[in-house]
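So this first bit is one chain, no partners, the form predicted on its own, shown in structure tokens.
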Amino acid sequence: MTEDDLQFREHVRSALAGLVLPRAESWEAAGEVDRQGWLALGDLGLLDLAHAGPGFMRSAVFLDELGRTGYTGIRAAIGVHAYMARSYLELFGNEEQQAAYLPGVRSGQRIAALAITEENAGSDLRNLATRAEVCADGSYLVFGTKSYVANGSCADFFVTLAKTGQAPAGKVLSHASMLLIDAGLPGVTRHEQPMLGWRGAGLCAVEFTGVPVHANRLLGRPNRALSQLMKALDFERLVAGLLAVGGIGYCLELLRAFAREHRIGDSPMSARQAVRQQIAELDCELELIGQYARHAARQQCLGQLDTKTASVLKLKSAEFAVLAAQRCLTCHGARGYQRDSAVSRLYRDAIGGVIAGGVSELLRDMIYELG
């Protein structure tokens, strides 16, 4: 990094720990980022740094710190909207779209979210339903849900994934496409799905019900989802990575300063060996995942990031946040096991990122396939 990356770091912390520390427990009980505070953080410039390029390595000390606030949820929401919702139009929106839409993302004031998933179509999309019926004009109604929508309870607009025709049984995705749909279109309703943890991730059910998308909202050219997924896919899996780095980094943080403050009789817990060793351990292997994370931010910087080192480090960030969150939670005892302390928010988001982005088993086995 330049001293002008590691500035713009303390600019970030800084910028973060005036907006969004302050408000995360709210944001957290009402469900979702609040207006103010996205119109914030488009204000600050930080919903509108670069995807590629020299410049990405700035995505990546944001992405970090975002991780560091410890709050997964509100993390997620931003990483959705300002990278991988985004990243759709950036790489596959012509200028029409890209001009009604980014300027209102980059500045807060449009929501993006990303709607992919459904019930039974999840890290396998071959059972993919939601589909988009072509009109006589060329325009589409689309019906069908999606589930698990970051963002879904806020969003303008939804990044939708959608059959566009017939395809042979397992290859739905060669008739499917990429359609922006708005949210105040008719049709579109949204239902809450409360969940076990991410609780600022505006997280919903989006069901559309002949929704009314014109032709000049389907994201290149038609039927091309599953190109476009695979290249989105690893930008989404480096952000996701990138964002759960800086988690473990908070999640150290608090293991080292609660084990230098505990006290066992007259020592701090940090004087026994035992503890010494364990956060050394976790020390180490965050070290290494970190510097992956860095080198996979370089590769996107230079255009070269492949789906192997996007996928390795989605794999071994988001596990490994599982177990220092664990370690962290032991540690603290039955302090980090009240309900509503940091270590045991931690603790149950942790584990919703081995789901997000892909689930282990499909990861490990795309390492495998691509040797």
Ligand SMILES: Cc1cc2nc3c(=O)[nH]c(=O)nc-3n(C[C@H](O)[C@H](O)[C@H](O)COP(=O)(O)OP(=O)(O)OC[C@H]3O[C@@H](n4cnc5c(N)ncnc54)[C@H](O)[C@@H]3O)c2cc1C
Given for the second form:
Amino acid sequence: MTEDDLQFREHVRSALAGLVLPRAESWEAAGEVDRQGWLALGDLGLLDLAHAGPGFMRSAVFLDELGRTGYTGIRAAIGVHAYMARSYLELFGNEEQQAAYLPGVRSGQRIAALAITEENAGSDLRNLATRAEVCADGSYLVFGTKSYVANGSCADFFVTLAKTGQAPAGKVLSHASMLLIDAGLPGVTRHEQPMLGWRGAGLCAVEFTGVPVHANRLLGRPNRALSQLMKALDFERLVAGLLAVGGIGYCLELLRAFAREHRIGDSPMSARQAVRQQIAELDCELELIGQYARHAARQQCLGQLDTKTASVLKLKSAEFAVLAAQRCLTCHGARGYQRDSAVSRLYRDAIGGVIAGGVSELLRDMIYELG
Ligand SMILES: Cc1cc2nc3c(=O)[nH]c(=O)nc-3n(C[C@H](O)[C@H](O)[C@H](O)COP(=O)(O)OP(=O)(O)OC[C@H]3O[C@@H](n4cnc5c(N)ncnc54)[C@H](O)[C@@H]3O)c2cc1C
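Provide the structure of the form predicted in complex with the ligand, given the form predicted on its own shown above.
Every component of the complex follows; first up is the chain already shown.
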């Protein structure tokens, strides 16, 4: 990391402390980041950081700091908008699509969501049901329902996976495409899906009932969803991993501070060897995962991020976040188990991280296959 990156970290940390932290509780309660929040993030240039090349190091710094705010739902909302959904436009959008959507995404005026999962198509997308029927003029009519869409409650458009052709059994993704679907089109309906955690992420089911989508809203060439997903999912898992590492850092800071302040009898909790050893163990693990995260970020800077690296990072960071949150909560005793405590939020949020963006079993399968 250069001197410039380190200064950028200071800048991001104070920007997030001024903008996100004072509003985080109200965004969590409202279930989404509000419009003013998106615009303020855009004004600060935080929705416009590089996805590739050497500039990605700034993104890595931002994602780590965003994770360190301790609000997984909010970090997911911002991560999906500025990275995961936006990446499809950056990677596969044509000039017209990029000109139409990216300025609004970067400024926070147009909120993005990624709508892939369905009730019967999650880890395995072969049962994908959403379909885009081709009309005589080349436009589409989209039918189907997507589930668990982060920013679903507030998105202005959805980057959506849909079948665009008749596929033989088991080959559905080679006859599917990614479409940009504006939320204001007729036939788009959102249904809240209240979750255990990730409360600021606006998770919704999004129903498309004969939504008319212009032909020029297809991303890339028709029936290319499989190769597009493979590339974009690597990036998504890198981003998820970097966010998770920041979140674990926050969790560990909370734990250390609590162990110093809380007294068992007449001595601070941190005087107990068992507690010190637990914290040290978590710290070691975080050091290793943090180094791996920096390695993955550098690979992305060099244009060399591969599926295995992205999968290992996502798997290990998400699972370790659960363990760290569990230890943090139990060390806090009953005060940590209170419904509205910061550590109970970390705990319920951490479980969602293991599911979203690829469940652990799927990632292990992939890692095994990649050897
Ligand atoms: C907090 C959160 C945010 C999300 N945000 C979005 C979003 O913005 N956009 C979007 O499109 N989707 C989103 N999702 C959906 C997410 O991508 C899916 O939940 C995920 O892909 C898993 O799919 P599923 O829930 O249908 O579980 P399933 O695929 O049905 O899996 C259920 C369980 O089966 C087991 N399993 C699955 N695969 C295997 C395997 N290969 N081997 C062995 N066991 C296996 C696992 O234990 C798994 O947990 C989100 C989910 C969550 C929880």
